[in-house]
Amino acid sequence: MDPEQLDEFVMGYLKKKGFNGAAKQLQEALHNNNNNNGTGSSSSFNSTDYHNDPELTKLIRSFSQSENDPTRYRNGYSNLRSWAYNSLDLYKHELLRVMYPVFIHCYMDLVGKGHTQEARAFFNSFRKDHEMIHLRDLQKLEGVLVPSHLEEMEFARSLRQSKVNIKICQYSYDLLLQYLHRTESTLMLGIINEHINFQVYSGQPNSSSDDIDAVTIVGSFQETADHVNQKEIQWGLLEDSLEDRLEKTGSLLTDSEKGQGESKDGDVDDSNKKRSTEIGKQGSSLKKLKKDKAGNATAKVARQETSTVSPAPRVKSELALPVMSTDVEESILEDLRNRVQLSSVAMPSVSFYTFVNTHNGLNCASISHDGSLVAGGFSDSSIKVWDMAKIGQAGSGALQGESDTNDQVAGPNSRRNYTLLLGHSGPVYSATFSPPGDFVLSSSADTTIRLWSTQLNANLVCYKGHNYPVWDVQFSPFGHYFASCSHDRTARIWSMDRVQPLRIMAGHLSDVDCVQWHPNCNYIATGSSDKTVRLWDVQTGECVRIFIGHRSMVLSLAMSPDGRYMASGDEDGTIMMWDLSTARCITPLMGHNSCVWSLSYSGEGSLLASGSADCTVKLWDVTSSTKLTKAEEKNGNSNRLRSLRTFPTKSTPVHALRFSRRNLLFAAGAISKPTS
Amino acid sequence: MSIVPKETIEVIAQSIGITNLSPEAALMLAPDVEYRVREIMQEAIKCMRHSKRTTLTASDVDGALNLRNLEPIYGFASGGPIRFRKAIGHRDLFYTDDREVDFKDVIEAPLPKAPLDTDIVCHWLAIEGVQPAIPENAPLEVIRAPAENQIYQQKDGPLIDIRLPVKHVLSKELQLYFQKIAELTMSKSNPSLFKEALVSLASDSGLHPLVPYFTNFIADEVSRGLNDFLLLSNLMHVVRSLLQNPHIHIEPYLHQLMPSVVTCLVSRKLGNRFADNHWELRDFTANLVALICKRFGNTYITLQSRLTKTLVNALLDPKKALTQHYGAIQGLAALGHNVVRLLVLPNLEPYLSLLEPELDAEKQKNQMKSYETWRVYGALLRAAGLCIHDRLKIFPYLPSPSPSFLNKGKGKIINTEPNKRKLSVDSSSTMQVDKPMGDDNPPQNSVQPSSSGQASDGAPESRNAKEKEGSKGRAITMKAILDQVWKNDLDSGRLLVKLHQLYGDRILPFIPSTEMSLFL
């Protein structure tokens, strides 16, 4: 090669890579060299260095070639691919992991250099290899055809800027490097060096080929996620929760029964009275009794805690929680007392609310905590609330008058048996009932959230803050506070009495699609189209956990009642159970074959119900899945054992699920006419 | 290159008034158009997901355009599929069919029916983990689910707590359905509607809760309405439809249902009028009984034995009426040739000897009685004949008989009498050629008494005596021939011989022609 041409290449390369200083120096050196040539004095250090080294010349030439020959990508990749596929079975899966990042970067390089046609051809010939795992990403990337799209598209940008972490064993790594050097495929080597960060470990290759970390390209936030997940979280339940109180009163009841024994009814009344006074912090006349009971209660709790395997720790609430009225509390306690204990042998009853004649307009459904109220959000901006208790007792005279007045509010002429709430100006995407069922919150494409009273059947407040459609809104477990999430990639915390959000949680890389409160109210979880679930501290607004593992957008979330676990369902029908403290997926629950719209834990957390677009409600045994040791998981067939029951509906996708406090499962969905 | 062709860009440019778009520009724009379209579709899919749907609609695309602060495309939200047409003369140009509508027509058209208002229907998807078989639930696992549950419960026996009896609540729709069916069964005035009802009973998935009511209804009506032939016939049809329904789990109610069915088979009197064709009803019921035994014989092992015991008892009791005997014979015959061979044939000889005097026209003055006797005789003949037919069919030596003849013969013998006669003509005429001895009887007479006996009661009695003689004469020769031929299958041979002794030539039509030609 002509030395001058070579100089030019080197110069061009340096400039292209941004080493401007080096380029300048080289130029000066060359200049000096040229000047000094006539005098015949000492030659330049630089030029001798690379002109005389044939290896280096070859390398430089290959760099120059890569600039203008798009077929090199195809050849290089297909060689690497066939080598990887023909490698030893033991190391094959590790080597194949390398293929995906190389593939997408080859493609993006081709696009970036303007070889649109070659890029498309390259993409189409090899996309089959990766479709199974990375289908969504490929669909996104497929549209990228000109360099400007690479700049514009966030996903592509983040891929370009970040390195992929791949765990690989020492031997596989050596194999790969040897191959790359032997075949002088510098192009592939360059891509691998530029975009893959190998974490080489000694010993045998990892046998689990479906290691989630390995197959997900998460962009730049893998490290952030690792960092974030180090933070401490208090996943315990609130102190002095109603369950605790129930245990206390339960012990009270038994104690007093032991003591007196003769009149049971009077006893119950008596203890009820005592409880109410205890809660209301009044009734000094019974103070002495109360103290006795407190002693008993703690003893009882202590006993219980020793008996159970690992009781949930108690934490303090960081929010000022609303004070619950006594009769609400009474009714909740009554429900808790009547709760049916569910397990893998004691299945719940499922009551299904089918929406008929929705004309494809039902966007969301929500069921109140006791199952008596059902709300539907429609694409025509309306919200309709049904009082199922009233429909059930339509014949009884006492309630007749009440429903008449309701009708007058809704419209004097209509004989409809629901309450129509009008106010939104766009499709309603979500509705949620406050725990006592006296309020409904709704979120809509018109970027607002509205608060409705089910007693007045009127709109009370309109919360404006999001800039894009609000996908989801959820009341906190104790009411008053609520969380919303939106297309604007934020989740927000609100309280009912303020029209401005209290906290804004930003960090997701795409739409935030669903939101759920932790039972202790100190955290919210958000699921996003960026395929991650995040946990946020409500008080500080910080992200405290990032859960990576889903392969498509996250559509539903549920928190276990003990606050330890979280379940998330995605577009593909996969449900993942997460351990909040470690941010690890316990096991994916496979079974649905379409979007999981809704998830719900039973009252004591032993069962998980999932509702899906494949027209089934499934019940999962989550106690066994959490108890499983790692060794058992590796045996494989545990997945099937965990799906307890499948209830197919009659072509009705399941939009909403809720376990009532008494552990009756309510489900709702709109019947879809089978398309013939 | 881009999936959007250059031509499309040019067409779009023209449509918005840019006429001088250079080809290079179009080529450059194409990939970008594709990218934007994909971007919009991606957003539209998000909107679709949040509307909890799995099909993309035009409104989702509008929503996506809104997200990008773009003007939505109007005119596509009507819901119906949009039909694109090819522009004539252009290869890649399509347009939507947009008809011109006369304003007057629109105004004068009657208002369309108001769409039904949204409502909520509530039902139990599952009760303590078991899906009830109600119309609201998918019929997928209706039959399997309870069985599974039983096994499950047995396994965890000690864990199961005792449950209070569940009150059986019937939905209003089901109640109406039951009433309607009951009405139709009783009324007999609308046979076409009743037929529809039977089809519905045989196919509807959610009828399981009604089964106890139906069994009760059938039992009541059968015991009450023994004089009402049409009612009984309708009821039996209902039973058959219920048995045919794949979604109904009828097994637990069989013990309630069987007595009614058996009653319709072997009752002394069904219907009170002379014209009532109770024979037909008995035949139908016999098939029904056979169907039940076939379907539930495996689960109820005692079912068939109990049934055959009842029937044999009815048959062998000489005090019982001939109609009852007829029913019993038909029932046994329907249960298959093995039952006939084991239970009917051994009793054939004594029974026929009992029947013989009645058959004689001279002795029997009562025409009705004589008719009944011939009916019973015919039924016995048919049962025995089918039995021997079956034996011969499996006879190992023979080439398989021509199936067409078999089917034809069997079917027609069962159903229609005139054909029976015709068949016998066919088969006997082939016999005639080979017969060593001349026959003084015209062959078509061989079955005639039984057939014409039921068609009209008058004529054939006179022939009987003559017939008997002829058949006896033939029997001797037949015996000799058959004994020779069937040395190596003595059992079948004997059976046939015995039958032949008893029946004479009347049994011959049941013997497949191929065999016949082989043996004779």
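Numbering follows the first chain given and starts at 1. In this text, rigid core is short for the largest set of C-alphas that superpose within 1.5 Å between two forms. Computed from a predicted structure; not experimentally measured. What changes on going to the form predicted on its own:
- T116: CA moves 2 Å or more between the two forms after rigid-core fitting.
- Relative to the superposed core, V617 shifts its CA atom by less than 2 Å between the two forms.
- Once the cores line up, the CA of V200 ends up 2 angstroms or more apart between the two forms.
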Given for the second form:
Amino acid sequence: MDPEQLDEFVMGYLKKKGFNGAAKQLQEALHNNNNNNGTGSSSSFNSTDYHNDPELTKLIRSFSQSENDPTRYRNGYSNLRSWAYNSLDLYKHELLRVMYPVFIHCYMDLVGKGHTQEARAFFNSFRKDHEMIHLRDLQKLEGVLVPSHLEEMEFARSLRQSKVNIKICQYSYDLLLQYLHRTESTLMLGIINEHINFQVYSGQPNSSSDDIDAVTIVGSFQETADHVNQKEIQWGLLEDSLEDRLEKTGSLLTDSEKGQGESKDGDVDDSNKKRSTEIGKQGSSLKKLKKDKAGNATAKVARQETSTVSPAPRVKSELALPVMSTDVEESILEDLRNRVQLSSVAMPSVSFYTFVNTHNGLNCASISHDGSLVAGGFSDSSIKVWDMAKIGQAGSGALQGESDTNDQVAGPNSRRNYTLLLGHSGPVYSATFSPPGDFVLSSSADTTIRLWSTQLNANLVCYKGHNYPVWDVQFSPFGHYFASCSHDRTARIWSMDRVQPLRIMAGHLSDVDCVQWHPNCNYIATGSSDKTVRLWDVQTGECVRIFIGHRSMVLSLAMSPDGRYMASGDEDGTIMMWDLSTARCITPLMGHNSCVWSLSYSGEGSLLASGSADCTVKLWDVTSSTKLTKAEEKNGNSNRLRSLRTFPTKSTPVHALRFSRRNLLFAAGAISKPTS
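Please give the corresponding structure for the form predicted on its own, as opposed to the form predicted in complex with the partner chain shown earlier.
What comes next is one chain alone, with no partners or other molecules.
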């Protein structure tokens, strides 16, 4: 076929398909080219009968049939998949990263062209390859059945409008291009070119688990996140806070004075000495023993590590904070003065509260700031609160259950060793104590939040506002205000004296699963099933940060005491540490192999504790995780495992964690029967 005939066919194809603008531009270009060459054959296009030319019609029909053939997607993907799985092990894991985005876009293209049955067959044939990592995404895509769903469903629309960033070494990239060109896989090449951005680096490929950022989503959502993350935030501590006063007065006790003060670790405040329990005494004796063993060298290392951290800036509160009573203030100051300085060589003591006989009914657990009260939320809509002082006086020595008889019912001649709070009409998903421990908040599947008094053992207020189950609720660090999050994709700010929310934070694309306050009370963070974490301004209700990097739903959050860093844990067991000022992930902490349900920073912020469904508590060295050498910064290698210690339980998933003000670590969970 000579060039002029080929040009005529292309022109005819464009006009047949209705691309009149492109046809006009092509004709003008050819006309100019012919004029430059001194020929006058440009009129040949006008003399051609595009609709009656049999050879042209045959060529156009063959193009149209091949474009609309749904088997091209199955054959192209299947061949690419076989080639990737048969590649050398050194490059296989990098080449397999391409398969998931190609898979979902093949499926959505088939749906978009109306091939519903072929799309379902394609989806069911290859979904097992991706279920381990992308199960929730696949469950959402399963609902995309007709072309209109691609526009109506937010998840599908965001996938179509976004691109995937994939890190790949130069040799893997060359192998992929050679395969696509050698096999003339134009369809797969088109999908990859349209929906994937390759970040090619030189050298050998990284191992499959080394790089948490190997696959990331970019596009319109990433552009939105970049725009949001340019906003200025004030991450420092409040002016005239109790910690600020201690620093200014320099009234921190010496190590010897701390050792004497730790014998009073069970005394939460002077007005309630009856709550000094055997647990507190045991914890204090353990801490004294560890301190004696560590000696002066440990104290020096701890002081060196804490002294290298620059002090947090001071900011003003945007909320009208409640006035703290003198007794509570003195109690907190006393705890802060006697705080044990932790570090990588000075580990905390751990007190674990185990629920027994729960019959898989425990949904959540919460521990008060001093560890004297423990609450559990159950599937039967009840909340139970245990006072550790009473259990200690009963001689049990540790919380082994709700102890003597059964978790649900006490014997006719026995007294319950817990307080039963009834009021919800659905499973209780979250419970949290106020900082002084005089109130408990609970959230439930009945869409309500309830405020309870631990002194009156009664329900005080029922807050209604969410439209669907409320997954989490958290008191602010100063009490009075609290935040909640729900299946309705919103988070809300409340105050105890108002039954309607003060602010509604909307923006997540799926359930908001967890919420956490910033230490200065000016921001809240929310984690969602859309795999993102957002930071919200409490005063304006505006989103000021979007953190992108998790590969599964975010289930837990924690803020560092100075307010500079945030940790988030997800369903896969990955923990990510974020710098709030830059919205960048400092380092991923990988070690858990199941959901991370709880996170907590130590009082001075040097350690991070994580509790997981894999029945372990892990301690992470935050100080070293946030410090990178110049060589590591240059190479971009921030993936450094900093697990210091793992505390395995017998068979108890960890529901809750909390560092007390004196840096004793409390944990709680329900023992489960090991699978035989």
